[in-house]
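Here's a solo chain for you in structure tokens, the form predicted alone.
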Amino acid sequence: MKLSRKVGKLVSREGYRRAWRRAQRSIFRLPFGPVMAGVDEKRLREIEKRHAGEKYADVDHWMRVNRERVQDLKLHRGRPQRVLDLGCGGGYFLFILKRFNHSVLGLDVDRVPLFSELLEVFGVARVVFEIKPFEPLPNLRQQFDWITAFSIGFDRSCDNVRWGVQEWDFLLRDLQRQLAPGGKIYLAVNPLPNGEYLTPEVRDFFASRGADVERERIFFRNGLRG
């Protein structure tokens, strides 16, 4: 099969998946009214004003982004789950999950005052920890039904060198001990300088461990294989 036809099929498949997710969001809506009920809107607007210009300070925008994440993972439609979010930032994703009675925990560094302020307003718990290659996560004293990570930034060194198979293999094996039986892992990486999201070697590795890989999305629907 010619390369152009292979690429065309891949684009078509990804396009279909994205269109289907948009349709699902329209069918299974997630209104903001109940989500924001009882939140101190005044404090949120004060935080927005104080941190104006910072990437994650636009509360309305990042609420919409994370609403779509919750909808795409169907976490607004099922029973309560235990969710660990790696690199939780300001806690937008976990805050929405709390409104659906999920038990949530974030893990991230404590270097951005904006994030600490948002987490306090949202009432989201965070374990302060920096993910580094070949270093295990702390003992969180529980197992999780979901482990998520969005816009991943921990998979690169200070000189912007991305993780390879060995670094990812170590992290996945470490996450496996944090995962409850039947648990799921969802990861979303940032693009490489060339616009790609994963090297062929890393993509093949994720697939070999049972992941459904779609551009930046790496979804272990049925836990880890091998």
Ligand SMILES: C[S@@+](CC[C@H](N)C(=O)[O-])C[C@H]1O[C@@H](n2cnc3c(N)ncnc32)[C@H](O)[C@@H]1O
The other form holds:
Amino acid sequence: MKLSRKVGKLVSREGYRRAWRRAQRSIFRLPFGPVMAGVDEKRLREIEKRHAGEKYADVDHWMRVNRERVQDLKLHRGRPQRVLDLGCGGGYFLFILKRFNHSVLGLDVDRVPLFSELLEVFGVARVVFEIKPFEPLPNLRQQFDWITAFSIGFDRSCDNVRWGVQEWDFLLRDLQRQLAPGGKIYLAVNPLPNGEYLTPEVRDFFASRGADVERERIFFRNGLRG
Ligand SMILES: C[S@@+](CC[C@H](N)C(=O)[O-])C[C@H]1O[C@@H](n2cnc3c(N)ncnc32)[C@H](O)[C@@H]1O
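Got the form predicted alone; any chance of the form predicted together with this ligand too?
Now the full complex is given, and it begins with the chain already shown.
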């Protein structure tokens, strides 16, 4: 098949998936009223004002972004799950999940005061830990049905070189240890300098371990293979 036709097919498949996600979101709505009920809105707005201009300070915007994440993973529709979010930031995603009776835990470094303040208002627990290549995660003393990581920032060395297959292989094997049988892993990476999300080697590696890879999204919906 000609390259232009292959690319065309790929683009239309991605376009179709995006449209399907949008349709699902409008069918299975997730209204904010019940999500925000009981939150200390006054404190939240005070934090927002004090940190104005910081990337994650616009509460309404990040609530909307994370509502879409919850909807796209259908986590507002099923039974309660145990969810670990790596690089949880201010905990927007986990906060919404808590409203659906999921049991949640974040993991992140402790460098951004805004994140600590948001986590406190949201009542989201965080393990403070820095993910490093070839170093296992701490023992979290439980297994998880879902392990997620959005807008990943831990996959690069200090000189900003992105992880290759070996670093990812180590992390995935380690995550498998923390994953309950039948558990799922969902990762979303940031773009590389060339605008792509993954190198072909890393993309093939994820696929070989059973992931469905779509742009920045890497979804092991049936656990890890191999
Ligand atoms: C771009 S932010 C994304 C935050 C959140 N996941 C979201 O999408 O809203 C990246 C997050 O990863 C965390 N992070 C970066 N490097 C990390 C590391 N080596 N170990 C743990 N967390 C890390 C940052 O502190 C930050 O919270």
